[in-house]
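Just the one chain here, laid out as structure tokens, in the form predicted alone.
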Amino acid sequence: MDSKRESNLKEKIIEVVNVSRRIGQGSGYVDVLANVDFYARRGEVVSVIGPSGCGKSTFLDILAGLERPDSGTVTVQGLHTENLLGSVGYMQQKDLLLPWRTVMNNVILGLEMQGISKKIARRQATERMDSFGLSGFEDEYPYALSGGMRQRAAFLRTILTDTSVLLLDEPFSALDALNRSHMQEWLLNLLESYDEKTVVLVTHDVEEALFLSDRIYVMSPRPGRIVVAEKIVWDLPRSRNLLSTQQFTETKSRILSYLLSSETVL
């Protein structure tokens, strides 16, 4: 973590205490989350990793106000569960671009839903098109874009909502390995420009979590529990060169051991 970001780490923006979530009812219920504790400070990028089906996406839905926990408390920027809906930016696994709208009209959709005029929304989007690699594609439709460009358009739509908290649910999982690598580096560089934003990234990719995060929470198989939380501090600046260092390899091995041990215990 660089000194600029470190100086921005202040109060806890997100705090989750003893949260559990059960889906279904009667004998047909499934425990999805169990006694989850979690926090994120202003300016942090925090990852949640774990096996498929462990409740990671449900956890983000709770932070976004789309679902309510059965027990425990959730506070995001001072707001509690019942008031969270619409208070955070949420980018889900699929880009969810509307095929009948152009790139420009897709990225301003969130602003329009906030009641901002189309003229102002288009001006705000135009100012950021270049940094998102979308300049010149404003009038194209989603089918004409590569997978990486579609993800950048979806991310720009999320950024334009101008919320302090961004939730990212495996945003690059649908991309091939090369494009995923490029997008991870692009996101890392982009977040340097938005260092006041708190980002919660859900992923099953350990390298992605290590490359992008300041801290990592490891979640057990369902019902998802937090196995360990680890702060990530690198000796070198974050870049693709970091992935080949001994420090990166050792940290990755340690995180993987947490994942494997949680599966063995449970």
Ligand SMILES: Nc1ncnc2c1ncn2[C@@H]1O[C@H](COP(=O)(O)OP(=O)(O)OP(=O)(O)O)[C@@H](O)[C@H]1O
Given for the second form:
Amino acid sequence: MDSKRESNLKEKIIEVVNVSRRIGQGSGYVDVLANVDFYARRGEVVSVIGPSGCGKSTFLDILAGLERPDSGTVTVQGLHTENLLGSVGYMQQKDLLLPWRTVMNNVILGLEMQGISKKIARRQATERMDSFGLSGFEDEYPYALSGGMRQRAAFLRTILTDTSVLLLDEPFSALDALNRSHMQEWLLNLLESYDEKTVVLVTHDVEEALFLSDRIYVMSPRPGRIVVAEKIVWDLPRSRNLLSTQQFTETKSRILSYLLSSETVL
Amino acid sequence: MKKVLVPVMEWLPAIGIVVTILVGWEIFVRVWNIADWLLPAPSAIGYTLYDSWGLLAGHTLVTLEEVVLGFGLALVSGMLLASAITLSKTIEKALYPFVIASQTVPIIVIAPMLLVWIGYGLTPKIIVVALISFFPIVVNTVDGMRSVDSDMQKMMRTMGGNRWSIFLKVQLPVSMPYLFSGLRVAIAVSVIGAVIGEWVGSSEGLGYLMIRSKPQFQTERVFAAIAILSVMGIALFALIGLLERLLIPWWHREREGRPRIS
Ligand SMILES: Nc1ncnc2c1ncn2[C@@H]1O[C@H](COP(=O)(O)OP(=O)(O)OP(=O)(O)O)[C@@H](O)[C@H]1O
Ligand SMILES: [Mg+2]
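One more: the block was the form predicted alone; return the form predicted together with the named molecule.
Next comes the full complex, this chain leading.
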């Protein structure tokens, strides 16, 4: 089991080489990303952390095939930018639930788009409602849900499309601290049960990145560059206890110092 | 009990105003002894409504039919056109200016021409009603379809959505509340359209009855027709509101927006 995972780790599912992105034309442009190098191996959870407005969402848009880089190459599961749409699971910063659909009909949207019959889609969704804390709310409309539930519904919608790459854009930024730490633990458990999925998690919360990911990329303010990439290995299993260990606090302050030093560069 | 009382309470101010006006009007006519053909008292109008109900009802049905058919035509053609405008830039550029231009030609000019081209009967009235009510439907629906959040389009595209599926699954439902706003305006002008269509040339309908009653000094009959037209307009308006609540219940809940579950 372990050796299999080791060998899988060698395969780069996502590879980004020297990607730059400029938005807008003429004199009104902004350089959003500059010479970004990035990779993620199969089964890895990789965080991208950076200050607000540094281009994190744009980076995920590029990984999802929504935007083209101006230069550099993007490869995800052997596919390039032009062919990426529809093969990468992407959960955006906003939950984007459709207000006219019930929770059930929202979460099966992706399956519906894949041409899977509603009946089969509903069955697949029902199986997971419980682990997403949504059972009993299948027939509710999104307006009736709390922020955390809306996020989980959006997440379930992404998971059900069953892509092996998941892009998560600040999934918990809209939640209060208590809800957020619940959701982080919930996500950690969930990701452990999907150990074949490659996850790119964007956040500006250092603790969240440390708690959830195998590797961390730190980005500079706009134009976003990768300042440092660091592998995270903990002596303890991941749980709330980890957060109070010396190893955790030391790593956290080191990452923070990278973030802050990159900030003063500009 | 409360459920019944709340709408009644909501309507109370409007009812109060109507009653006040009617009472004032009645007193005015009686005290100054105004001739019936000049300004009939509400009681005289009421009596006409009761006395000539058979005649009025027949003409009411004709006008109602024109309104409903013309409105239906505007609804169907308006939604089709709005969809085409949304889906194709070329169609938008080719047709949208004409949609707007069509509203600058007064309906009172078009109506007699329709009479010349198509003749008497139901068809020209349906066309007048459709012409007058089609504009708010198209403009509102196009606005609604365009109001889709760009992140929502992104989400659909990452799930393999194309232009058509985005249209069907997002743009169309998003536009529904806008469509209903358009329909409210459209239904009100539809009634006006039907009356104009009848004034220009017809042999039946409330508009026709008004035109014919006036020279005969049957002013209370003109007012009776006006009363029926108002009630028709209000009833159709309310019906649209009811349909809205039934067909897009999420919209009101979304707006009232209080999370019930945490
Ligand atoms: N269409 C656009 N036109 C102009 N500027 C844009 C556009 N899209 C993004 N930008 C700019 O590019 C920068 C990066 O945007 P992006 O949304 O990727 O940042 P982010 O790191 O995700 O920010 P946040 O933490 O606030 O989510 C921002 O400064 C933004 O103003
Ligand atoms: Mg962002």
